[in-house]
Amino acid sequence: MDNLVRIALLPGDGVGPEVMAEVLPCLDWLQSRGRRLEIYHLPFGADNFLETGETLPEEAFEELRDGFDAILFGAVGDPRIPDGRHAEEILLRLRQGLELTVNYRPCRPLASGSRPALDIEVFRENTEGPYCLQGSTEPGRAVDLAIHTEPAVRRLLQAAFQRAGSRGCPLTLAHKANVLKHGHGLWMRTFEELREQNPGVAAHGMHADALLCALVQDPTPFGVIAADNYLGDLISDLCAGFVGGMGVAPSISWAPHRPYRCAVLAEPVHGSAPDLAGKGLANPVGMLLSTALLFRHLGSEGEAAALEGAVSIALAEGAKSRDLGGTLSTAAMGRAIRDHLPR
């Protein structure tokens, strides 16, 4: 815990900026509770890009692999770049680059009375599958290649049964392996292995269209789904549906293998939202639970619980952002959950 620790924010483009402002009083907070940090702001994002035509320097990236222990992240995305090459650079050569291959993301209530019962985390594998973007288009064709390498799904599937091995709760893998007999092939292989190592944990894999269905019919009886990185990203992006919407849903990235110093990324699901853009419409929710996530995986543990609990505390009071159906801004938003931190 007296170790310093250097994290680099990266607010991004849209509605990024926002709701990272608000996360600046949270880690003067964390501070203030003994935990020594250095905070670094960089300009990577659209404006950067319209003005020097970089996306993400090689310098730069291997100053953040090498010289930070964390980067908390807002949002890329611009309609002045419309084929967003700069998004695509920035995210996927932090997940990539850094071999961040375990996505998590938690979906649980909020505030009391929005389905107790309700506990699911994804676990996401974040380098690999279609979102690699390698493929090509022709004349009358297109072709996505999707990758999968048995180290990365291993390493996702690894941290799956681990954490529901902990929690005492059942995983199931996404899949669809009755079509995609190569790649999805691989998972199953790699998950029948770790279930016989793991008979602890009740375990079975299940067609990912199938899955969707359950979880809309009754999403209580899930505890850990695991995907690979396109399945993942829909089955979380329903699932933040139960509990509020995009803008409170949180995540982080980490490497278990930690090739690197800098091994961890911590995001909210949302984009960009330009449209919202300057308003004071966004969200800030789901950046500040991404930022809990980082403070538990620093091992701030209890400040992690005090800032979740901060947020339960002031929608159970009635603080709402416009997507909740409520009328405060984003800075005020920001400031009715910190009003619950402990001083």
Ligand code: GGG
Second form
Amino acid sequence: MDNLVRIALLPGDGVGPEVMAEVLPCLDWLQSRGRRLEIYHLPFGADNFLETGETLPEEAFEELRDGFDAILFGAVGDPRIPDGRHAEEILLRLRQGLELTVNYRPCRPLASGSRPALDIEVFRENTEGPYCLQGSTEPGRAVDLAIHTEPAVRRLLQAAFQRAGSRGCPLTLAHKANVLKHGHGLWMRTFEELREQNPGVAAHGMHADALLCALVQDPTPFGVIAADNYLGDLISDLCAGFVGGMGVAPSISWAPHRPYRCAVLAEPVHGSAPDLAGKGLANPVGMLLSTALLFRHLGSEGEAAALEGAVSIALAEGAKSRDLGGTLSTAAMGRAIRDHLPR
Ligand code: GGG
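Can I get the form predicted in complex with this ligand as well, since the one above is the form predicted alone?
To see the whole picture, the full complex is given below, headed by that same chain.
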């Protein structure tokens, strides 16, 4: 029998609660197949902040860190909080505080059929770079600091080398070491060291601007792409555009060194899309595929593959939400997918 897994659900803002609602029956389904889960719904987000003045209180963070195994996250971002303070104090706090260094963003065609020609997996460092939130705005001058540390860079690159090795595909490091000599110099040195230790992996570095051009011209030769937080964010969004857009892009973040009990967080790549919220216009596919990634991370490989398969079959049969040119609501799209889950 599997061990009990405690999962915290944080739907967040905007379309987050709507796409998270489509996950709940999938968690029930996983339990119906013998996986023991304890699910907790947590309210942190813009509404809670505006009501209580709290973003993610320290006790709540510690409870998530030490009392849960995994987090399923929706999205944060709300126009009523224009400085995005709550988003930083919730999502970036979780990524950084739990040391979720590796953010994995797969991009492959979704409809079922022959082997995908495009099969890119972006490994994005998730806790550092310019997203460390250190900087200042002064009259006529603004500073955003980018911090890169050797342990985080090494952890991210080790995960990318491991994955490229097991897939037998090329590994590309995106960098701008010609300009960002210090930070990306560290990335290059660590990459070279790991390249020597992994002679079986066809690994090379590429200037990020040239990489973006090559991706737009032909993404099919690429396999695993590793990048810092900022470049990884941009590259993975571009790649999402090759396979249906932001609404279908999943992600999962984990701490390979497992410093705390809670070492994994799955969330769609998309943000809160406030203009779509409350209208049934959001596509739940990114959230559902992120849930499948979590199932796989927790060792439920069969159920992960079945959920991914259900998405593929539903899309191949013509199920389409508005972003994909169809008319299905968020809930109808979720139902069309779940109809293909094995009982
Ligand atoms: N699930 C990713 C997420 O919520 N990211 C935060 C974000 O991008 N917020 C800004 C926005 O929603 O536009």
